[in-house]
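A lone chain, given as structure tokens: the form predicted on its own.
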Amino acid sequence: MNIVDRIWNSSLGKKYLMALTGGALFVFLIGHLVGNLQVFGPPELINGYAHFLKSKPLLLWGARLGLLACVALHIASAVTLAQLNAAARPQPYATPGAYGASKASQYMLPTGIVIASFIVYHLAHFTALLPGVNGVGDFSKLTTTLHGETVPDVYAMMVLGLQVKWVCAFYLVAQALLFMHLSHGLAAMFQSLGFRDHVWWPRIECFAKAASIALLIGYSIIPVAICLKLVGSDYVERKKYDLKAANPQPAPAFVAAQGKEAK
């Protein structure tokens, strides 16, 4: 515990966890990315691969809960470093920003703060699987068969899900942001932990740049592909239906019966 105590009582300490968590964040956003990509072929791959992690619930909701960690001592850290930057000097800069910051350095906790509010929208969307949020239906209806087992369809949730407009701009702009946030992040990760000298820092930062743009591309050809209707669009026009026929809605002269008693 005395360890523990001294890590975070410590800025060096606070900076390395940081840089610790953002690692493991990083490595989490390639391999959700491989994940999501599976979206650009036929249903049951997306769907299978679901089904695989959904079959091993010790080791999803291992790595829930570790990457939930991370992220709070991801907050945690950079909120209290800011707060100790502050008042290591409460008379503000001359101009704003610190000489020679690139804008991403000077907007990370504004980014990464935005960033958080979007992993809540998106667990709320694809795995709490609200219907408040989705702009279209209960995605908990949405099934498909599987080696003969019924089993949630997660391709036609993503389709549906992104094909709505504001949906879509919301996670463009998150993923813009993300980009910000980490063309400046890998590289500190690795100043952090001790890797920057003349001969590595050009291609640290140069990795940097290049795996925050292909991140970039990444995730967001996905909704602009599904949202132009390129992916799976005539598939999710069946699942409409299923949605439909999940809410009826009443029948008209029903409802015009039950007008007539209110009078």
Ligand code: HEM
The other form holds:
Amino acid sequence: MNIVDRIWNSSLGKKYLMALTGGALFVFLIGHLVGNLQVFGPPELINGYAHFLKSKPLLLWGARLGLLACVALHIASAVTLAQLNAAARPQPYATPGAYGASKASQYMLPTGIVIASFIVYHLAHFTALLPGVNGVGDFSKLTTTLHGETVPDVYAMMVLGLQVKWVCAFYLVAQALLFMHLSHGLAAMFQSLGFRDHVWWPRIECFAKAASIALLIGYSIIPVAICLKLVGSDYVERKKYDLKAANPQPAPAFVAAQGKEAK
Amino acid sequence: MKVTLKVWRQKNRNSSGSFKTYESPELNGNMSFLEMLDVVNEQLATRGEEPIAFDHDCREGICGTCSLVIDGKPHGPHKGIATCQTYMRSFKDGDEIVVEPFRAKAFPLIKDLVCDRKSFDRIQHAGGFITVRTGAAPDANSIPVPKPDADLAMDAAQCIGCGACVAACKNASAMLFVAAKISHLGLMPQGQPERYKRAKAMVDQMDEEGFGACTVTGSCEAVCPKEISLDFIARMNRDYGVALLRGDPKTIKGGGAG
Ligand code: HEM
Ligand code: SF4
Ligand code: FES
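Form predicted together with protoporphyrin IX containing FE (HEM) structure, per the form predicted on its own context:
Shown next: the complete complex, the earlier chain at its head.
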């Protein structure tokens, strides 16, 4: 058997795949968070960052395809392993089982499935910019000028997008379940790859908790701050007008409103 | 003391089973759980009913024959002991105790609380041994073993092959048992020549038997009567990973004495 078959046809081989792809996705999550946290700076910061990414199509598409492959492999091994596991106990116990197992470790598949549906939504929301899913309008109309160039206004898109209460709520639910997934998964990853002994295991568990909490906080403060109108709400008032107009024009109403506030 | 037992009764593999409730006669708290079942069975026999079938042998926690899932936990309420070392004093007078067999596809039920754990034997046959030359036994101290390795190998060798790890795991995974066996031999100098081949063969046999995979829930370690550590699963994962990358050994034509 060649190596691909050997890995795919073995329970442990699939565990290595889960762990490696999960680890790669975790590394991406860190980078993605650092990128997103720039929304707390001036609009030019994150818009410049987004423009920088878009200006490197090879890098961008390489990363996108790599991530997609990781997600696909992670899900494919998760689902096949879950089938294997279900088949291994055809008759359930009458008493609650899974003695001594944490809730997070028992619900890896359900939390994963919600995360997967979030990923689909998130891509439709902010990557494919499907107007139907965001509850606001056509985000592709949001543009701004950066160093004399017309670029997509990612800042306004994030603020407008996450000001919608149910969207914000879904983002937060997904983050909570991602936290659950990672609080167990990050530690399990080391075990699956064989990095564990009695000295390192407590440290690994500590790392898994700390990293998953850090990601939870980092990713949650963005929608929360935006939904509470702590970030960019003044900036997007004007953009709402742009969204409705066919050709974005400076909005007189916005200028008037600003004048009122200044009094 | 007296207890109420809710016990799984099933005539044979092909019939369907169900729980039956039995009131125990007056018990002594210092009876073991198995002695309690003996007493209940005596009562059943005198009433002309079929006694409850359950597995047991040494009754001192060393053979791995006793099983039972007692109130949802294999080997009963305590940590680090087998069912045969569980005493009735651990229960209260009037308790209802639910007793189920170990449940796993790879442990098909034979009758009542007895299941067939030969899948473990087949895993052992696949690689849980070392190949030695015949002849006189070698001198015990001719191969030096580093003390930490000897200790760790001893910890792994504690596994009595009871299958509680499988019974407890939500995935009915046998990883803890297989890891203990692989590590026990893989830590010793005598086990080195076949170390990776052994890991590959035993894990592949485990998969073939229909056990689930590991989700690192830790239930196995929590119920193991010998407190085998999950660390050994990591060790198995390392050895199997090496074996996987190396692939099957190439056979040499016309080599050796052949
Ligand atoms: C950003 C996304 C994700 C990250 C960072 C991530 C990370 C991880 C990590 C590190 C593990 C531990 C691997 C191991 O046990 O060795 C894991 C396990 C798991 N993941 Fe994910 N995951 C993600 C998304 C998903 C999705 C979308 C699913 C959907 C089905 C999923 C399902 C699972 C399951 C079922 C397990 C446990 C597998 C098992 O142990 O049997 N994950 N994940
Ligand atoms: S690892 Fe523990 S629970 Fe599993 S078979 Fe060995 S002794 Fe029993
Ligand atoms: S009967 Fe031998 S270990 Fe319990």
